[in-house]
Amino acid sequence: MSLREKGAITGVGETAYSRESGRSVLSLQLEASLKAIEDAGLKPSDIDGVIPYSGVVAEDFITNLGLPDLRFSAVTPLGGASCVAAVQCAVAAIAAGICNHVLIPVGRNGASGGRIGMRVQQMPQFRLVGEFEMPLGAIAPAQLYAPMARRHMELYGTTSRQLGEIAVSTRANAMLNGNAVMTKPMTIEDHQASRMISDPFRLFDCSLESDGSCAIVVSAAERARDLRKPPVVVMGVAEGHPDSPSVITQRPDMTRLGIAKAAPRAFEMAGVKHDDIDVAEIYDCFTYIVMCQLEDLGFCKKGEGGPFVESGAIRLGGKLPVNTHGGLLSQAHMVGMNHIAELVRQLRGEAGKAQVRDAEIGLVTGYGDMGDGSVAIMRRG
């Protein structure tokens, strides 16, 4: 049985992002909930799934929204591919006829909740990494992940500077939205200047950690067309795991993500081709995975990311405008969940002063880990 079509997103909802909400990360996914649910209009009796993130569980929902009957819930541990890949989950769900609308949260206190590195060591995907790596003193991410980068530019040629692209782009995104953390223009130059953190990247290359949350809620697609806004219906989704997947530096190919294993069954569940999508949402822990990943999702051939974002084509008014709200490098880092809520209001035409224009068609992905990767194609409705 085939995912397209079946599910549509119905709902969005943001807090206000900060670096000190001073607030639980419960209270801020309810309130992000109660935005989506009420931006559906919907009630939350209504409510009959739940696919909570890390920290909260199903019971909190039930508690505190007073949902009646919950049919379905689900944990999805993909890091930073967890939000989309809960979208195939939930669409699954609905397919099957156990619930009718799927509730999807996520919320952190990124910022003020203690370093990443601490947090990393806590988590089960990280078990191998932990004890052969971290003992090196791999301890945080951005040491983790810098070897892929760095392989791809002596393979490739890649440059600091196309990498910086990536960033300055996305920064003048941001400073188109009311709702992000880092609006100060940013110059090539400006990137180049910040500090190594763990070469190849710099600090403008590595993406924020920051306090908030954003909720969806998924609906069967028979019935959002019945709700208060046009719905974006769930053309085609995927979820892919990268070879070795717990090691990066023991992989055959380093450049190569789970995503390059997703993408070809989303397109071709989708029906659609590359010069069909109008507007991407690419995960951006680093400006490197976003090149890597639209290589892999073939918007263009393996070691011609660099070029690629250099020729202005990520640009708003490129070939293909990326992370249209500022990303996790320059919004917020709420997990990837703010890139599917960003390209909700762009297919709704509701994106403001970064908005695409005549969009029709879309695309989001997530990666997570040590390279797990999902990708969701959506259209107007």
The other form holds:
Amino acid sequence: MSLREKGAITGVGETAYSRESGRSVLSLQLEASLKAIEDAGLKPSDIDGVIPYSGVVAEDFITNLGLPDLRFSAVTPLGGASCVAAVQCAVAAIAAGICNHVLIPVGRNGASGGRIGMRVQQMPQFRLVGEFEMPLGAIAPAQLYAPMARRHMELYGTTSRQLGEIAVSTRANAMLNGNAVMTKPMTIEDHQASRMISDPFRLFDCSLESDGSCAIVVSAAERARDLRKPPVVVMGVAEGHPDSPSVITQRPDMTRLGIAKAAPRAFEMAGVKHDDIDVAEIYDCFTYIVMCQLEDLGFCKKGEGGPFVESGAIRLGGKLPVNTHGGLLSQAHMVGMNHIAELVRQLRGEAGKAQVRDAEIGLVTGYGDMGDGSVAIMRRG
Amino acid sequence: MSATGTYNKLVPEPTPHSAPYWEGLNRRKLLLQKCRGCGEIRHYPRPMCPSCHSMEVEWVEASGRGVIHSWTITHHAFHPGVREDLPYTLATVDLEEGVRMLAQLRGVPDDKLRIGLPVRVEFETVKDGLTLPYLVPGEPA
Ligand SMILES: [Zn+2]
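With the form predicted alone already on screen, would you show the form predicted together with its partner chain?
In what comes next, the whole complex appears, and the chain from above leads the way.
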């Protein structure tokens, strides 16, 4: 059995994104969840599956939304790859006949509730790094990921300006989005002048830390057709784990992420080719991670990500518009659920000024922890 | 290293699998796990050999010689304990034994950093019972 076209995204909901919500993570997630359920044209009592992210549990949704008969709950702990992996999990549960409408919320006080860089130490999936690298001063994701980017630069001649093109293009898209934290334009010179965090990552190569919540509803494909909005059908979805998944230092090929294993599975399941993809929302915790995924997904060859982005390919109007909402770099860090929400808007034709004309098929990715990957290919239903 | 005041950096919490590694550093030796089943060397310390699934290990001393695989130069203090060290270079190194390590690299100007640069391991006792490795320029093999 394949998961192809067994599920569809039927609802998306987002709170306002900010640096200080002044509210609990649970209340943020409940607001986004209600919006997603309403967007789908469902009632909270229709929800029979929940995949919570972190800090909250399925019971919180049963209690607050008043869910009478939750039949399925699970967690997909892949860091930033969790959201798209949760779509795979939801579609699998639906295809197995366990449930019909799965709510997937994420939410965080990522800016006001404690810095993300400091929280990493406590995460169990970072245990080896915590014992063997953090005491030596390699503490935050920026430092742990930077050697991947540096090696790519040394092997392939990739430049900081090419990474900067990703930041600049993403910021330009955020300027078109009414719910983006960053609202000032950015030039390549601004990027080059931003302070060095951990070479080669400058401040503007790094994503935001944000407060807010984003939620989606994944429904059984046959039930999705009669709901309020046109369904966005999941054609193919997969997760992939890199070699040496807990420690980048020991990875045989430091320039290859888990998504390199997932991408062929997702494309084969979807039955589409790269040229069929009209728009891509690519997880962007750091600029380099976007470039590396574009290569690992097969949109360009390994090592050609720099020239690919420099050509303008990822800009709105380019060959493959990327992160049309402003991404984690400039809209908000919502663990990539905002990427799924944006792809749904694009495929419904609801993306406003950032709308890619005639977008019919799109792709969304997640990247998490030390290189876990997830990817979904979706179409307008 | 801070001779005065308390040590305020992150410290490791050794496990039964890794205790010999940390004890080795205290004796200024870089010890690696070697599988008793198939002879494969692995790093970082962990319970099982992924090739033959043996959980029996012996500890072998690494030469301490290697070459740079990649690096980052950190300019931001992600923890209060590293503020005085900024900027510092963290190098990923291919050891002669076929595994990698990561440590601070000292004594190499930023513009001399390159893949393949020979380095070797040194040791410093940073507090009672805790010795950490660091890297310095090494001789070409
Ligand atoms: Zn073995």
